[in-house]
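The chain below stands alone and is given as structure tokens, in the form predicted alone.
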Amino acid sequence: MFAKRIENLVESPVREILKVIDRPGMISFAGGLPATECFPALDLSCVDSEHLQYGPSEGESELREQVAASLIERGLQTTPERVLILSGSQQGIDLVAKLFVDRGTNVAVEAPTYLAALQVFDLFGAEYIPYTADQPKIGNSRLTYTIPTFQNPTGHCYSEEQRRALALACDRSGSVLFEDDPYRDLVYGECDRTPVCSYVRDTEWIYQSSFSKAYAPGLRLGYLTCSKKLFPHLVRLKQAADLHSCRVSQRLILQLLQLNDDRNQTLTTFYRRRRDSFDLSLTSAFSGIADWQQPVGGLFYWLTLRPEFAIDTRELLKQAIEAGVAFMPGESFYPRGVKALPSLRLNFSHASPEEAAHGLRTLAGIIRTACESRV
């Protein structure tokens, strides 16, 4: 009755936790979402009858000329012309995965990495071959997928020495180079963030970013570039999938990128004593609980369990979730066929620091006595 790769479609941990979040007291360090205090005005009177009617596929030229601009100052060789305006950036790995991935398919991932992306590969029916920033050893994989920036879950930024082992491996393999970017503006101190395509010389490369994480994720908006063998395929697939993006988001966003205002720096400000204040909290909670590293971007902690803790998070979401807390279980990100590490991802953006405090308090208690109770 169903085409063959239904056989693989899992429904999205995330987006099944989302849903809890709305619950009066619930705390989450779940999803990866942008504190609702820095969302962007809106100014409809951009906004004219034109852009209720059909628009083209690539977007609206004005964005792709602005966001060109944009990549070209990254250090990546673009032109408007190469510009795609996405449906999300999520959309952007489904088109790649089906110009890319059959069944079998092997696709280079970090471990642990970004766990949509999982579902879609794993939905058109992937193997996975996994690396480190450290160990770029990607085989013979078709398609190589990474976060270098501020990666999901881990929140790792790759220094130029990585990105440059990145590129050369994809060249000598002759894999295609997939770069997801969302978290690059949300930086919060010193750290190379060059992307990893500009460093690419033989193999083909996608790059691709998206709006959601420093305007609004609900305009649904993201972007990409790639080299020019590729464009044209991209497009027909977009043009299969949904005809173009939203014309009043594209609209909306133009409108707030025209400003240059200082929303990049009071977006920063803000998330770095969120950040700052949820690293207390954490080290006052998880202290001998959990290892983590302060990320120097992005919305995420990832903590590794300790030895004594080792438990799998996945088992105590409900509990969580129960006492008023919901976070994302770290076995989730890890591909099929890669032992997973018992881990958490905790978002900081999104809880106040009270709600915060009070939710990784709670959390450890659960776990602390998860683990009393198997001695």
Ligand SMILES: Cc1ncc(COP(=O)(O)O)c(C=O)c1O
Second form
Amino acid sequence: MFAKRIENLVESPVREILKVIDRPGMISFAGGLPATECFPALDLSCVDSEHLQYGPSEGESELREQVAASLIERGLQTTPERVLILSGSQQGIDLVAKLFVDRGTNVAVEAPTYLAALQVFDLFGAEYIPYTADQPKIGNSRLTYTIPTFQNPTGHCYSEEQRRALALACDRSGSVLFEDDPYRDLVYGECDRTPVCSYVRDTEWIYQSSFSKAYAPGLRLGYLTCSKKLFPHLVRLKQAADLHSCRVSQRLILQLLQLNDDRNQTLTTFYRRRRDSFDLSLTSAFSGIADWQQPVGGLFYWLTLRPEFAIDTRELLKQAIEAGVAFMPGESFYPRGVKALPSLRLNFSHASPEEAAHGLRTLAGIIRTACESRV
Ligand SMILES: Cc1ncc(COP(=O)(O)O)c(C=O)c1O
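Form predicted alone already given; the form predicted together with the named molecule follows:
Entire complex below, previous chain first.
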């Protein structure tokens, strides 16, 4: 009854976990949720009744201009005419997959990588070539997907050398570079955020980002730009998918971008504090159990359990939820067929510092008990 590809459609583990995190008293380290305290105030005065009419598929022209200026500042060669406003950057993944991925197409992905990107690539029948920032061995992939800045799930930020190496690998093999950059504004220290796409010489490329993390995910807005040849195809795919993104959301975002306030500063100060207090609680609860690196930006810590505490974190999740703590098992972020390390992803931005301290103690306690009972 269904299309063949539906066999590859699996439920997103994140969305499943999001269903339980609203339970009273639940402490969630699971989603990539921005802190609600950071959402902008809503001022609907920028919306007229004309914005309730159908609009252009590419997006509102003023917003495209504003976005293009910011992309050029980042080092990308583009114009407003080559900016496509998306209904969240998740839509960009869907459109790019539709453009490049058939059953059996090789897609190079970091292992681990963003699980909802894997969900989309899986749907279209991708085969995976896993690579790392240090060794961008992308083989004969048609498409290379990367999150070089504050990666989801590891929080890793590529050095300039790693960025250049990945661009060179794509240039040499002709693999289309697809850079996903939704976390770039959440930066807490010195690091390189130059788009990898700006280093590309020959191969085709797509660069996308989002307003979800620095503004509000409920507005469902993101944007992409790409090499000239790809743009008309992506616009047609967007037309076929949803005609255009919400015009009210676009007006709201445009108004916020034009405020020229110190939003970025306020945001990074807030999140840096959250990260620092999370770090203290993590060190106190998880020293000796897991290893991790402090992220320079983004929303996540990535923990690898030490061999004596190595358990399947998917099993751990069931117990943790019963104890009122949610997190993301690391296994979900690995492409099919790749051996996953016992690991977990913890979001540090959503829970209050007190909740985080309590939740981390609870989680560490469950891991210790599970491993002790194993002996
Ligand atoms: C790497 C990455 N790409 C894309 C998305 C989708 O974001 P949105 O559709 O809200 O822009 C996310 C969300 O967490 C993400 O982590």
